[in-house]
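In structure tokens, one chain follows: the form predicted alone.
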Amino acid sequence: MANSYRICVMPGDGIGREVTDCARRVLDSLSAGGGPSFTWEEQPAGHGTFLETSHSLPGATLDTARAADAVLLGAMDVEQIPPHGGDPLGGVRKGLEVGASVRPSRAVAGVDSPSADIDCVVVREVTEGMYARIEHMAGDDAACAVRLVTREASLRCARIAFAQAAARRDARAADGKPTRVTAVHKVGVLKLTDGLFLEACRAVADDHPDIEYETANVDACAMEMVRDPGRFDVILATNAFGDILSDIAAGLATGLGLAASACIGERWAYFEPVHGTAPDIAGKGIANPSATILTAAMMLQHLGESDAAARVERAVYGVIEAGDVLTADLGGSATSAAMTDAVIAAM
């Protein structure tokens, strides 16, 4: 017998809502195959929210993230909402206690990209570091923000890593190329942050002696991973560092516009696309679905689906190498609709 999960989706701003129920409509098609069911519960949070209740993150939002089997999120919109409309992406990931953003980034056949050989994930610590949100006033002219970076957050964030490297384990193998986390660090500069910060990378580390480990300067990495992405598996980064190798990462294979994200804790875990809200195509049912189509892929595997997650990849990839139902920003004239149409009898 099939299993059946809750799901909440907090379908955002913009194109959020647009996307998400082209995901939705993806998941829904796999019980008609013998494929797990879904019971979407819809809560509201973002830009939006804030406009309509003056808060961006309503409590009940996250009492039903919390009680649902896992999240999926739309984008939203948080640069508009004020600081006393709080900060929608960083009350789920607090509410939720996920310890990292996962990021796989690959090259795809039918999608020009710089790099052929790009095949990496990018495990970012998500609650602290530069984004830590505590800033001061220094002076009529000058401001101050606190890198906070903790023993605790650390090792969550790379054992996350490594559980990452080892389940990329047999197909690294197969196409013969090492199982490796590359930990990413400025430590001559930021000395006691980033010397804590590769203490319990190291700690880690030595728990799986199966798996290379290294370290790399962060400019280092950045200048290595546009001379030579396809030797990177696993990169394992603070919060600021991990946000802007994340987005090389995908520049690298397809672009954000088919970018996913996982945040995982050890009791929750919520998906998102890395796109934003695009207001200049909101409403016009134009937008690509692919990235959040692949992020409910990512959340259909940490569900323990993982058949039908290889599914909805496949389909995904299939129809993008196909070219013929294909959203602008791909090179096409299809809507959203058409494309998640597409997708589906694909599978």
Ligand code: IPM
Given for the second form:
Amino acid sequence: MANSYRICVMPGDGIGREVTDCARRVLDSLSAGGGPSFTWEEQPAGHGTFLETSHSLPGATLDTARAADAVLLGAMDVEQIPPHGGDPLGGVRKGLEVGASVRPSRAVAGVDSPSADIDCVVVREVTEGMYARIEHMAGDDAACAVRLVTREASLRCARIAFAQAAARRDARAADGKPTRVTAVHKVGVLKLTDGLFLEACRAVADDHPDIEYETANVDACAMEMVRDPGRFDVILATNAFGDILSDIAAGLATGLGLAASACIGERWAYFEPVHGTAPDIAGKGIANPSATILTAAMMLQHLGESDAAARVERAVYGVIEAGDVLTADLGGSATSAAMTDAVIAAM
Ligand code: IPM
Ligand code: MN
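Next up, the form predicted together with this ligand, please; the one we just looked at was the form predicted alone.
Now the complete complex, all chains and molecules, led by this one.
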């Protein structure tokens, strides 16, 4: 008997609905071939939810997410939500006790890419750091943000990074590439916060003597990623640095149209494309659904459905390489629905 899963879906705002609908159709097509089946539990969150209910993350949404086998998220327009409207993305990340956002980047045949060699994964802490949302005005003309770094969250994130490195080792060794974790910091300036972060990274590195470990200043790391992207394997970073470096990695590989991510915790996990709500094309049915479909493949992998995950990934990459049914960002003129149909047909 194939497995059946309960997935909580938060379409969110902008193109979030369109792209999550595409990913759902792809996953629903798996059961016809004897693969897993899914029950979808749609839940509100985001700016639209704030406008309707004056809060952007209803308690019931988080309850449903916690009760589900996994969570698939579209995109949320957090910029439009005033401070009193809550922080839906942060709320989900904290509420599901996410240890890290795992964001892989590699070049894909058929997509113009500044780097053919890039094959890395950014493991980014997502609950604290510079994005802890502890801000206050210091008088009328100065504002202050607190950069919070805790040992617990740093250890949790570092463990996920080393687990990623271990999981990637065999495939990389087959290509003659090293297994390496690069912890990113600015400890010369942020002596206490990054000092503590690096202490935690070092402690986890000591548990993994078989994995190469190095540290890099964030600015030097950004430059080196552009100059020699192929040398990076796992990049381990605090929240804001990881936000920026994961977009650099995505830009060097495929752009955000294909960038997928998994937010992993010890009890729960949720999955979201790296891109945002794309308000300029929202509602037109032309958004590239690939990032969300590949995100859904990461969700399958997490659920233990490796075969199904591989089928979905191969189908997406096959459609892109064939080049006949592509959305506008990939140089084609297909709708999101047509590209999704092509992926399903390729499976
Ligand atoms: C991301 C996004 C979010 C983040 C924003 C929308 C708050 O940029 O997931 O990378 O930085 O956490
Ligand atoms: Mn980002």
